[in-house]
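Taking the form predicted on its own, here's one chain by itself in structure tokens.
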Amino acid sequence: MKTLKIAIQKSGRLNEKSVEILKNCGLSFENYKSSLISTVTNFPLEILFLRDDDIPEYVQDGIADLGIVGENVIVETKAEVDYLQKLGFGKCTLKIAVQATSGIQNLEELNGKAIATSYPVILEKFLQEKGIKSDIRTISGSVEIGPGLGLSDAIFDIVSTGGTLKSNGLKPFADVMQSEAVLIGNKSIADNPEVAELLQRIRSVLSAKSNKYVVLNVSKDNLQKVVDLLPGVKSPTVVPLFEPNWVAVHSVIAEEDFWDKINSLKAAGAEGILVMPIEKIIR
């Protein structure tokens, strides 16, 4: 049995998220903060802690079997890698901003203009896409300083919240690409079933995430009502109660569906309805 190697960030806004994940797919491992290889004592795995950069290419070059890193990274760096799965944090959009000041009102007026960013080759397709002409001025660090110090007209960057923006006196201009955290795998180890067995607990994680465990009571007079409205993941369970006449209901409703549903079971004459979290789904 060979041992994975898959490689996250050892520091950064998807390292706690990452560790997270691979410790909810029931993965053990220690000192990760003080280390750059944390070895699973329960899988057949190795995770190293790289800067997120680096991470796209070393899947690439087969170093790192798999890898945990944002969308834009792998754009970024042209790394050929599969995408094995959406994690589902991390999300943020890269946007070009301008001076809150600023007369620029449209993408036209960039032509000519000065553009301080990270992210050179995600902005040069966004620009050669939209026929616009500008200096590309790559820096690393804080690009949200470059108007301020007269480096740039413009920024292109990663907003989360825009409170940074805010801060220098920016404001969003252009939205150009979303991302988020995405599993991505060397194009060798497609049919490895190691691979194949962390995928689904990977899956598994992010399934009872977005779902609820829903239990209920309704009268038999009213169940059909119910269960209309509670697919689950294959039908509901219906189970008898004490009471005649009575059944409990047990299902899922899925996260983004749940106040909705709940309003709707309640007027249909469900009762006692009971909500818990959801550790893991194995479909």
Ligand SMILES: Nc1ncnc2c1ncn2[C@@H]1O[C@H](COP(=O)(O)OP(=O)(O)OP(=O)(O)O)[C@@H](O)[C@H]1O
Contents of the next structure:
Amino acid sequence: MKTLKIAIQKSGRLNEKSVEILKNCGLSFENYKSSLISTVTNFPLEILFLRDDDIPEYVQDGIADLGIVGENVIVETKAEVDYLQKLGFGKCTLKIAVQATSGIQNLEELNGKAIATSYPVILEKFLQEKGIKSDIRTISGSVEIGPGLGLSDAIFDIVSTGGTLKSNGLKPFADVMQSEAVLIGNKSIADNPEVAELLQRIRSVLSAKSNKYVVLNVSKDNLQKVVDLLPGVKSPTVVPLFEPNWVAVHSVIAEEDFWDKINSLKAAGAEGILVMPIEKIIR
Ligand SMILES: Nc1ncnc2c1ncn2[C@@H]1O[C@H](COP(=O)(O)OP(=O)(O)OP(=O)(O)O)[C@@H](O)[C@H]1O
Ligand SMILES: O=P(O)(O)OC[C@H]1O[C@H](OP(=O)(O)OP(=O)(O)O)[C@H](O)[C@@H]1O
Ligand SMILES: [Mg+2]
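Would you mind giving the form predicted in complex with this ligand, to go alongside the form predicted on its own above?
Below is the entire complex, every chain and molecule, led by the chain shown above.
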């Protein structure tokens, strides 16, 4: 059996959630901060802790078989890797921003202006598509202070809440790319059975996270209306209550339309609704 290697971020925005998803897959390992490699004791896997910028290339070159990294970094490094699974965390947008007081109104006004960024490849491609010629100034961090220091007229960087832009007197100007953390794989590992097993575990953890387990009581007169609202994994489970003419319905509902569903269930006659988290869904 081949021991796989997965590269995750050593510290930063993606570290904690990357460790959490692997632990939720039932993998046992020490998350030492001092060591750059950790061995999983109950699965043929080693975890490499790296700077996120290096992860796509490590995976492309087969030094790591798998990696967890933001889509923005994959696109920026132009690495040739397989996208195996979006992971639902590290969600952000890459935006061009300008000083809140600047009179810049439209993209054409960026012609000849300096834009500071840590993502020159993504920015260059966007500007080229729009036919804009700007002076791209590549810096490795703290991009948002560029305009205030007179280094640039605009910036291109990651935005999530917008708090960093605001506190530096900047305002968003154009959205260029959405990003989230993804599981990537080396091009040659698609048929590896251990990769398939790990992917199945990750998908079952993600699916459980985006669903809730629901138990409710309903009189048999309203049962069909309630069941019509509940898909379940296959179909809902219906069990009799001690109270004549009443049943309990067990089912699974999606987190995204959770409140709409609960309100519809109540309107259809559901009572005593219990909602519980699910640990895993194995399909
Ligand atoms: N504010 C944010 N909200 C959500 N996701 C973010 C945010 N900032 C960054 N990300 C995502 O997390 C990734 C890692 O961000 P982080 O700031 O930890 O990177 P870094 O400073 O380059 O880290 P490293 O030391 O590993 O090079 C980004 O590439 C992006 O995909
Ligand atoms: O819109 P916001 O919610 O304010 O997030 C955006 C900020 O988050 C990231 O930096 P991070 O805080 O990860 O620090 P870093 O610059 O050291 O990577 C990014 O580079 C932005 O500066
Ligand atoms: Mg980095």
